[in-house]
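In the block that follows, a single chain appears as structure tokens, in the form predicted alone.
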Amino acid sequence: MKRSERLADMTKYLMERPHTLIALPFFAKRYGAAKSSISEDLAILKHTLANNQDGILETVAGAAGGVRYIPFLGKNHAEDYLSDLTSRIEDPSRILAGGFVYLSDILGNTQDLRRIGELVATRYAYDDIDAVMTVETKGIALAQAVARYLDVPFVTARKRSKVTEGATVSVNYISSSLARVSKMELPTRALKKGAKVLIVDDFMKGGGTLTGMEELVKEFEGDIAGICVLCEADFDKEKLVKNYLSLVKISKIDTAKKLILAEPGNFLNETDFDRF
């Protein structure tokens, strides 16, 4: 095998399995190449993700080392992707009764869900977390996109519970939206005792739905390793959670004119991108 189709298959294996150890033995003896060659090829691709800004790749030594990949980009990719989407989602079109926001293309949008899945996933790579939580319905295919990139299990808290789900612990908690105290509901199955969760949401009015994960865990005894929306309405109430982060601001919406004013949430100043 030529060195550029090496190059181009451990590229496509590593980025198939974000923060996976692979050993170099694997590679010698999958591309019939020496050690000493895998490690030049290695050193190709680390430079050319750091070079980028697409990745980090890390080498770990020892007899139980290896190589892995984690995914990260630059903060100049965060910031044009941020600004991007700010933009879009200033579409007076958006505009949803309630103060709430269109959001459903976006998050149904497979290119939109990567950025997303690969933005959440750079702030939280060196975390230690073991699951991704997320209530229905909106916030499922977000949670899948940033436990894809941090290699770990996405859990749905739900309204009402479902028979095949088996038993399950619930909360009460304070509905924002709805001004009511409202119930949310997780398979005893669904997280280890002990857990650092990571809660990730897509929309934020008064924060009533993430205290309500909030309460979840700690009825598994697990921590809060961070939260996370893709939108918070800075212009509401005031927020129930206080440490959270939001890709996306927005500060104003204005049914009457139509018009919302959005911008860049505190995702970019809360996240060191120094990795490379």
The other form holds:
Number of protein chains: 2
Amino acid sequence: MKRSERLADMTKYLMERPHTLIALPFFAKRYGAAKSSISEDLAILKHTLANNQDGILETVAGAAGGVRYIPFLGKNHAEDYLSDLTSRIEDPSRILAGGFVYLSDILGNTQDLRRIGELVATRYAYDDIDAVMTVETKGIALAQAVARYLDVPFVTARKRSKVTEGATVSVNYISSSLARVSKMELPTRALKKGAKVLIVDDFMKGGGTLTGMEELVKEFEGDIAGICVLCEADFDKEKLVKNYLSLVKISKIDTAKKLILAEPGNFLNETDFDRF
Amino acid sequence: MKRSERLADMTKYLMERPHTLIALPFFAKRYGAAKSSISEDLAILKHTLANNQDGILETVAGAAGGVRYIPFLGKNHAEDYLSDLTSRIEDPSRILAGGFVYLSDILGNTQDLRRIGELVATRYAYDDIDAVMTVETKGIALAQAVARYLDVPFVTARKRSKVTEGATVSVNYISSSLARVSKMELPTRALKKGAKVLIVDDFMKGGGTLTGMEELVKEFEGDIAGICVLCEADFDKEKLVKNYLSLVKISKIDTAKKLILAEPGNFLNETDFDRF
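Can I have the other form now, the form predicted in complex with a further copy of the same chain, not the form predicted alone?
Everything in the complex follows now, all chains and molecules, and the chain you saw is the first one.
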């Protein structure tokens, strides 16, 4: 097999298995090639990814070593995408009664989800995440996109129990928009005890729902690796959670004037993009 | 740029944009290479994918021509994966009270979702799908996975309206398990009139929920390109929908004996895998 064929196949194989260590002998056998040739192939791929700033190829030396593809975007990609996204979010036809914003098209667009998933996975690439958690319904798309690029499972908390999930752990939390106590639950078998969990959600106003997920992680004796939302409504009251990241910050919604103002959130400044 | 570098980059670029026509001059400019060299590169990639039976590279001739990557799996991959999946589904610890089956781990596993998404996208690769539709909550992961490999949007019908979605179209349907009339709705802006829709869901017993989605597609004056479920419970009563595909068929659940029997569904025989 020629080098160019090996590189086509190797790129596909690694991209399909992000964050997974592949031993060099695996590729050597797959292509009937010497390990030294495989090493040269991998150097080419590593260089190509670094050049484009859209991925990191990590080589791990030693007997248990191998190679690992880390989805990772450079700051220029993050800035370009978030600038495009915020301008699309500023479309006044998104304004719904009650100061809500229609985002279902973005959360159902696989190219947006790819970009958003890659960005969030960039921020948490080296944080040893065990699982991504969200709450039904609209956060699911986001959780799945992020989990895909971190290659970890994602779990969905529910506000209503379902008979198709078995035993659950449930917590109470203050749903800030309604200022009343709500309930949220997760199947007992969904999360291992002590898991390191990344919490994601589509939209944050007061942050009440996020505190519910924090409670759930505590019930499973887990660690919270971070909280990341697609959009935060900045004009809303004080937030109930600290240390969260947002990709987009909506600073104003004026229903009467049909105006919505958005800008990139704190995600850009809170992420170390210099890993290439 | 060397051929091997071009192939690494090209493979990544095309894999990230399935079903999207990329003009040859785009690659020629990106790599500063002659169109004839790009054509040779693409021939190598096409051959590599065909050899592995895990993707099709389609070249479109003429002025508006270019190249398109179609996620597509060979029958051997489908058989291997479905055999592995059915044996995992036969794990008796999945049995829940009431004859339900715990599948949330599979629906939260990104490697399973990749395989399932690629398989369903293989079946409908040449059917000009405009959108994938599902109903909350557990079908969402499946819809997103399939939509990703068809590169179309996915939309989620809801059983309860939300203020964050604006105007909706709602339909009534008979929820077969409860034999009562239920309601399901979709935002009016979620789907274009006349769209060709692929309906997917995680689990099918009587098929009542699927009839609700059929009704919704009709309300949007759309065409139903197909119905595909991850699991069907074959022992259940007569189905309310015809012409559906299932990846896995659960033929028996015996709660007392802790027994669950599964086999590949009709998907395998109803799919034309011979396109390489």
